[in-house]
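To begin, one chain is listed below as structure tokens, in the form predicted alone.
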Amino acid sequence: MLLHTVNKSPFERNSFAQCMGHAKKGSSVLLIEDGVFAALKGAANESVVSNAIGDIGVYVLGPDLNARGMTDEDVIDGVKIVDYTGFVELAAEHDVVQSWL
């Protein structure tokens, strides 16, 4: 399995609609640093992520969220809000961690 990260916002590059050009069926997605825009309500990209989970993991490190000043009632339903312990428990769990720039 593979663990996708992506610590850029979806509004400055593209690295967050590339990576989800390429995550299969099975793996996850770990949004980290500014890259957690992406797992906004209401943001551009919502459907991507709707549509997304059910085939793919969807995570938002809970600490970057909140270091932007956005909660849980922030998120899109579906993704998952973990902690750095969650951070270290995606990448064991995961064979390989592709991280996107």
Contents of the next structure:
Amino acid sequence: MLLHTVNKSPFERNSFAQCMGHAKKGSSVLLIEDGVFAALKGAANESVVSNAIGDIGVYVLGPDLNARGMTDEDVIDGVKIVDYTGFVELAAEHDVVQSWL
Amino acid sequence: MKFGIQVNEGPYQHQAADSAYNFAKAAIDAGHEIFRIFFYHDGVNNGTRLTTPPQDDRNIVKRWSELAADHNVDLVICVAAAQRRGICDADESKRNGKDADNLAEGFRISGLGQLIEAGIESDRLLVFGD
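Got the form predicted alone; could you also share the form predicted together with its partner chain?
Full complex below, order starting with the chain above.
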């Protein structure tokens, strides 16, 4: 199964929406860099994330989240926060890493 | 597990160089191998030893060189992208009739075949860029 990484804010580009449109059940999406804004609770795309959770594992990179002034409290329920060690583990656990740029 | 990494953006311009470094470091710390890091497009700017950031800022180029020295990581700069951007080693400098070279310690200049090989030989290939 695939690990998708998204590094753009959903308010800047459509790569997150594209990624979610392509991600199959059982795959995972990791939000890094400005991609972390897709994990923000109460934002316009919240339903896209919350509806996908269960079928797709949604993760967010903690250091990038914190660097943008957000904490665990700001993240949509069900989105898992990982550090770089967790990023490496996700990359190893999945067969392929697809970087959405 | 063997990881291959591609970096498409220059240092201090985009987070890609930092993200790629942090990933590589975490992978090595977890006992994985970094087969190669391939610097492409503006990513070749990660390989100039003339970089002199302020003392209170991270030295991205030096950090790569140290990673190569400490963990034997193969840092490869794309030759075509490097020539366009004025990144060269002593051989390339001589070949193109230039008066200086600037490739940082631990980097080497080679071609796209090295990226293809990294894709084949690595278990996973990750791309960091804009």
